[in-house]
Amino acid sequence: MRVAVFSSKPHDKEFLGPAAARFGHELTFLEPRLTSETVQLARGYAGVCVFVNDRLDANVIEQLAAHGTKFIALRCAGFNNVDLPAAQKCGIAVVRVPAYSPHAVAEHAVALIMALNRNIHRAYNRVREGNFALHGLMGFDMHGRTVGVVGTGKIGAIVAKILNGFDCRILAYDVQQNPDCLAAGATYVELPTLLEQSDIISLHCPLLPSTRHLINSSTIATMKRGVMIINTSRGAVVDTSAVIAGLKSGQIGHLGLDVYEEESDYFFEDLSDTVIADDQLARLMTFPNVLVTGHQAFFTADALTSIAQTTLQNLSDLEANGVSANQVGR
């Protein structure tokens, strides 16, 4: 199958290329994102392979169908950037990678917790300038702290398991209880209870209408003063203006973000020679108790190998059988 790979980076070629050769697919790597302005690049390709910042609205999908595209392969777990009803109407199958390396994301979330707690990011910059003073670097023992895990799928359950090793008290919230999370020592509670009692809150829920701006001015007001919030799920789960206000007031003591609700114009790009025009993102990066990473939680060799394998297997299954175990909206 001929497949156009949009939003491609060097690591995509490194991992998808060899996998495509094994499966017998022909990939064309394209740097631009898939949008209504670039959809013409997909003309003549049976499939497109897309990532989190590609925008597949009804207009794009209709044009893909008109060009003969039959398959959309997401090389990620989320699919909120795809108009699924439009795809179904146009007869285009959509597949995703539901689980690649939950350990990668979970470990990154815990890394953000530890870096913020012990001020590793600040200490790194200080000692490079010859400043070995400890003032302002004080953290706290993880032992005995209460951590709230919001969303307890595979990633959330692994976070609970890791933090159980720190002897934390773990509270969990989800619409369904995960036995793995219970085995890790978590106690399921209602969301208001979790928000009120947690010293650290780690977000691992999908972006749905019910979770959009789950962290907002009202919910922040119910949290412990000085709470740490970590988000490695989806950017829009957090209301950015509300957390900035919380940081300014001291209600939020630490904030770790690997995702940002307006990240599509910035993340995955080198903008070191430009001015960040997003005032909220620029403001976040001025706080000493905020740590932002550019959607890199998934970025391990193990995860990329798994993503490539599953993505190409999905395309092979669709080509051979018309269906895939990882098909969305079927």
Ligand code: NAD
Given for the second form:
Amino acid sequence: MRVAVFSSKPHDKEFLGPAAARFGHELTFLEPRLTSETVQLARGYAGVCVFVNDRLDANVIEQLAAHGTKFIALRCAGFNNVDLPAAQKCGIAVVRVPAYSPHAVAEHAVALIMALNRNIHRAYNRVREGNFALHGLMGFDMHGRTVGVVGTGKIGAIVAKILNGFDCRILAYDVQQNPDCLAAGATYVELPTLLEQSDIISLHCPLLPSTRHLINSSTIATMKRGVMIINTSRGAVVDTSAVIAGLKSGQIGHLGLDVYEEESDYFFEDLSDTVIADDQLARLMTFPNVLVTGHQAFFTADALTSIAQTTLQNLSDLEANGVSANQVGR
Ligand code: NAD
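What would the structure be for the form predicted together with ligand NAD, given that what you showed me was the form predicted alone?
Then the entire complex follows, led off by the chain already shown.
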């Protein structure tokens, strides 16, 4: 199948390119994001392969269908950026990679927790300047601390398992319980209880109407003073203005973000020569107790190998049978 790969980066070529030959797919790597301005580039391609910040709204999907595209292959797990009813209406099948390495994301969430707790980001810069003073670097023992895991699917359950190794008390909230999370020693509670009792809150739920701005000024007000919030799920699960206010008042003690509400204009690009026009993003990066990474939680060689394999298999299944086990919105 001829496939246009949007938002492609060198690592996409490195992992998808050689694997595509084995599957017999012909890939064209395109750097632009897929939007209504760039959709013309997909003309004549049966498949398009997209990532988290491509925008597949109804308008883009209708144009894809008109150009002969039949398959959309997301090389990620989340599919909140695709208008699924529009795809269904246009007869375009949408596939995703439901699990590539939940370990990669869970381990990054724990890396953010530990870096913020022990001020590794500040210590790294400090010692390079010959400053070996300890003031401002004090952390806390993880042992015995209460961690709230919101969303206990594949990633959340692994976070619980890792934190169990630190001897943390783990509270969990989800619309359905996961036995793996219970086996990791977590106790399921209602969301308000989790928010009130946790020293650290780590978000692992998908972005849905029910989870948009789940962290907002009202919920932040119910948390422990000095709480640490970690978001590796999707940016809009957190209301950015509310967390900035919480950081300014001291209600939030640490914030670790791998995702950001308005990340699509910034993340995955080298903008070091330009001015960041987004005042909220710029403000976040001024706090010493905030650590932002640019949607890199998934970014391990193991995950990229798995993403390439599943994406290409999904396209082969659609081409051969018209259906795939990893289809969404059917
Ligand atoms: P998953 O589907 O295995 O688990 C998601 C869990 O969230 C499920 O158990 C589901 O029941 C639960 N959930 C649904 N609605 C909820 C609600 N209202 N409140 C609480 N929980 C709710 O998904 P996963 O593989 O664990 O991934 C979780 C999220 O992580 C994805 O949706 C994606 O947004 C994000 N993600 C981020 C990266 C990254 O690089 N930062 C990479 C992969 C996934």
